[in-house]
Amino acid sequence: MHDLIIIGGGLAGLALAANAARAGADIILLEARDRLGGRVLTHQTGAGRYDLGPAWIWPGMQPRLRALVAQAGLHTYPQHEAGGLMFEDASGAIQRFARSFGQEPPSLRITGGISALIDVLSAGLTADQIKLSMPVERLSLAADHVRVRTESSEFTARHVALAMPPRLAAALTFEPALPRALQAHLQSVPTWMAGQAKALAIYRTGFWRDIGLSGSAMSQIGPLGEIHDASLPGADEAALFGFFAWSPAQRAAQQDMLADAVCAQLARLFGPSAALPEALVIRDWATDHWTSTSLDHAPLREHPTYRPLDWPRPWGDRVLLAGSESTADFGGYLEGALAAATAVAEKISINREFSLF
């Protein structure tokens, strides 16, 4: 019997299985991809990594991430702003202004994208201790053990934390059955960037900034409603990348059009060598089971205020929520999935000095 079974193979769970590894605790990670990361992603080429998930980090307001970027000897660098901003109004009309807005507060990006936390975390993890490919299907409570069952397996420990989305931990079979408040509940929570897509493309050079704009943009009509240059510092191509401004129903009933969209309003910002990217990436979290559930589907006009959970008994003694949405502290974002890890962690007494964060 294993002392803790983490389902979800994200930040959060893989903060939470590095920190409990450590202090010793008998541990195996479950997740449903062949890949870690969950919500973080990139995509590689010759010059590096690119974010198609989470990309900026704020040190200043996010103790748990400084921490660890700096443990582990990672690298930042701001968000380029330096140059003009483009805006495209609901009618079409473009205008040009004479600088960025600048973000507050400033931006940061990791060196080797965000991947580079999840490659820290997973690298004090043994082979043994990570099962890919390993979507779990029901929970069974027992007197002083929880029973983790998937399609071709099945694990027992004394704790299971569900790093993973409220919304995904309802779709799975609890024996005995949630109370149906609870289980509403969950299914209420939204996922963070569960609804949302990137486009990330990439080109030779950076001709926008030779012309004196920024590589930011703003528009009403989309299909990209927010664009930045998505460079990488040294790098012998440059990119751009943008926030897709059209519901997962826009862009699912326009999918076969919907790059040479991005490429038709790329060219309109920035002039017609943005129409011929060497690569363009689409990234869609709307079409991710393991992130998004159709009611995610549904437009989020702001970020969503999100709160610990205490589970009733019997299952409260044995299951934990340790998905970045079920913290207060930066819920949704990176920092509250290390809060999240830091809270189960605590809860479960597997290490009370928490060196990592």
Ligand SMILES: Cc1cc2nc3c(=O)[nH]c(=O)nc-3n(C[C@H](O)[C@H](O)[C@H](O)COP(=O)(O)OP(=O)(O)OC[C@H]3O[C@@H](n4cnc5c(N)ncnc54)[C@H](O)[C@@H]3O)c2cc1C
Contents of the next structure:
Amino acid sequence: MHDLIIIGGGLAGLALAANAARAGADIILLEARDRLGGRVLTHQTGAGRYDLGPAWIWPGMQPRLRALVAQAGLHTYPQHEAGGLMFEDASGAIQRFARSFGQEPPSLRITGGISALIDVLSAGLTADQIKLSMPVERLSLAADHVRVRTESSEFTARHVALAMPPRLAAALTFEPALPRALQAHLQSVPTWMAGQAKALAIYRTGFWRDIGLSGSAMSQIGPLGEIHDASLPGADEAALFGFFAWSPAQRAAQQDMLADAVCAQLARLFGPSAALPEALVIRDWATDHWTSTSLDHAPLREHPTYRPLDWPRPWGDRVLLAGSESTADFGGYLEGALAAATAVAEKISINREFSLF
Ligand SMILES: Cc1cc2nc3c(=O)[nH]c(=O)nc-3n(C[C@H](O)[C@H](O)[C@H](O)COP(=O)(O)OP(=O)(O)OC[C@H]3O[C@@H](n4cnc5c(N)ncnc54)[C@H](O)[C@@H]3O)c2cc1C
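Please give the other form, namely the form predicted in complex with the named molecule, since only the form predicted on its own has been shown so far.
Next comes the full complex, this chain leading.
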């Protein structure tokens, strides 16, 4: 029997696993996908790694990320903002503003992409401790342990951490069944950015910078709603990325012409050189069922308020939510993933002195 089974190998699950393993706990991490990282995902080219999930951190107000980045010896750099901003209004008219609005506080990126955090945390774990392509289906509670079942395997542990969005936890089968109110609550918690999609366009040069543009743009007609420079420092190529303004339903309906629509919009905003990127990558998180459910397809107007949830008896402290959406402390963000992992480690008494952040 293990001390702890962690279900989910995103930032939260890996942070908890790394800290628990350092503290000497007998742990195992079960991840549904064939890769680690969850919503953290990068696109690799010869020049480096571009973020297709989270890209920005704010270490000035995020102490756990600040500590993890420092301990791992990772480097950060500010989101490129210098230069003019393009704006496309609802009629399709385009205006150029002298300066980008600038993000406050400034957003920082990590050299090597956010996946560098995943690399650092997973490096502290052994191959035996990580099981990929292991979607968990069922949790059964016994007197002093929990039995965790996948399609073909079974594991037992004193504690189980669900390091995943509450909506995905609600899809698991629990024996005994969860109280209806708890089940309904889990389903009601939106997964941050789960309905979003990102487009990444890679070019030979950052031609927009040559004409005084920052690469930032806002659009009221889409397909992209917000665009930024995604170039890697010192790389011999340049890139733009954008969040889609089109909903998951609009994206699905126009799937065949989505790439053309993105390139056409980039050309409207940044000139004809933007029409033909060397590579265009579209990552639609809404179509990924290890992140998103159909409930996440309704657009979120603002950042939800997240809060921790104590499970009632008999589940008590045997099963704990550990994903970013289970903390009030930067819930939904990368910092929230570390905060949630810390909270679970404390609950099951994993010694603080082993913490990586
Ligand atoms: C497009 C996008 C942009 C974002 N931008 C930012 C940003 O700039 N800054 C920021 O701070 N945050 C941002 N976020 C949010 C950030 O990505 C998340 O807060 C963070 O990655 C959550 O980590 P997590 O480990 O809690 O959850 P996840 O990363 O979702 O990990 C959950 C893991 O559980 C696994 N899993 C699910 N069900 C099962 C099952 N049944 N069995 C086994 N495994 C299972 C999944 O495969 C996944 O690996 C962004 C997210 C997206 C999608």
